[in-house]
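Okay, so here's just one chain, in structure tokens, the form predicted on its own.
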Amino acid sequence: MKTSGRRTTEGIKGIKQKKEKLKSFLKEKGLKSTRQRDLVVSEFLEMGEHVTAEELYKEISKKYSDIGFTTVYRTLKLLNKSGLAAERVFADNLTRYEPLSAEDHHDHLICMKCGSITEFQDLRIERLQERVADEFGFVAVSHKMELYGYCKKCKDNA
């Protein structure tokens, strides 16, 4: 499943901030940084796109024979544990993780036909669900809002 919208790949001063966090924080935990995890969340934050466990597994084992799917699995739930990932489920049930930061509020809109998924943006929609949430006296903590329906080229197409 393929991501559009803002985010293709990381920079590379984001990708190394991202890791130096994670370094911070396996340490807290007193959990080890290793060759194989730091090449996992190497090819996950270049990727910066939602992929599930198995399709990481797919491209980091085509350089690194080494590197076995529970690291990859393992490495990707650290991730989300740290804050520098998210666990998305869509329609489909595929457990997915996207590369996150803790400004990088988003939403989603996934076809349904081909399952591309692309990220927004909209301050007017964060302001009107911060609206609806007060009158009634609700305090949001979080939310998803995913959107499916077709894209364009599937639309298109039918």
Given for the second form:
Number of protein chains: 2
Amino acid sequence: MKTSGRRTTEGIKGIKQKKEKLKSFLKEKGLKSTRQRDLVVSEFLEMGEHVTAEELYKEISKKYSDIGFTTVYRTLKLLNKSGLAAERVFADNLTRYEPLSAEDHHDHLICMKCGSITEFQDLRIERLQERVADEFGFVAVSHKMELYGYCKKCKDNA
Amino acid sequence: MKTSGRRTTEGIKGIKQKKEKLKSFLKEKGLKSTRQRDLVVSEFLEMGEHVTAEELYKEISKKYSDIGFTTVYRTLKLLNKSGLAAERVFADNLTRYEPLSAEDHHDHLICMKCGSITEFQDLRIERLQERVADEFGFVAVSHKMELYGYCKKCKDNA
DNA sequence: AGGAAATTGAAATTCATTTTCAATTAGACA
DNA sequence: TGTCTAATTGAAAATGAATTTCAATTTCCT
Ligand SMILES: [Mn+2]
Ligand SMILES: [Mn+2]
Ligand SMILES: [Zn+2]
Ligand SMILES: [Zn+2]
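For comparison with the form predicted on its own, please write out the form predicted together with the DNA.
Full complex below, order starting with the chain above.
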């Protein structure tokens, strides 16, 4: 049984590590470290899961009124390009971001009532996907898999 | 090996059958049959695959200059609600429609170079998805699974 | 410190989707 | 077949998230 739940909150260690990675990425690309980027990245890593640029912006605005939405938006794009965040679009068609490391891969269960998102990983499914691709002479480089329905809580107290 | 390709073109039989189903749906809901709806539905069923409202509209415009985009758009929504079409949003974030019947279910392989879309069905994967959901006490009612990569043609002449 | 290049944030733009509204049409019923 | 009401149509406007623009500011290399 390879399926498993994932992640509670980003550990401090992971955060520092990721910030280091970002710094390398910036330097490598001739980009600059700024107070704004730092703040946005910190908040993002602490918040953790599946946030929209708008949500993150609102959260940040509470503490730092001088950081604009555009900067939050651009920083998330940057994190994505540097491989530190994944961009996700679920059924509501909003672009969400989540911290991600290179080795990490997972898919999602999405509750249609409360909106909660559960992550899972299933190697058997992944293998079968590869197999399907092979049958069609298709080379898969990524995939998207989402299950929509009702989470434990929501199906119980219906 | 349960995986398989699908569908060439909608048979005339299937088209007539679907048009009948739509008529029932309309009557049942107190809606009206119109020349426009008829034309849009015919063109849609003949075109077949994964079209956007815009694409279908342009195609229809060639023959019938008096049919507006809005009507095409609304007819596709209607087909969706009546269960005769599926709405799909792939990575390009455009809403596409494809003819679909109740029993039918399939997922997609999408070529990142030429954009071709291949359909597949894999019961083993579907069973495992159900299993994953169960493990989390989640009741899945639908899912989305797309594999992105390079199709046979595109990976060959790279 | 000087200066080129990157960044910022407000505002404007884009673009698919959805809604509005006045004119037209379908179809139920007499 | 004519009447009437509700549904439909299509052009235009509105929406709203995502993206771009641009002038002012900041970073950081020399
Ligand atoms: Mn996730
Ligand atoms: Mn399909
Ligand atoms: Zn729930
Ligand atoms: Zn291809």
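Numbering follows the first chain given and starts at 1. Computed from a prediction, not measured in an experiment: that's the story for all the values here. So that the term is clear: the rigid core is the largest set of C-alpha atoms that superpose within 1.5 Å between two forms.
Asker: C-alpha of residue 148: shift of 2 angstroms or more between the two forms, rigid core aligned?
Answerer: Residue 148: C-alpha displaced by less than 2 Å between the two forms.
Asker: Following rigid core alignment, is the displacement of the residue 135 C-alpha between the two forms equal to or greater than 2 angstroms?
Answerer: Result for residue 135: yes, a 2 Å-plus shift.
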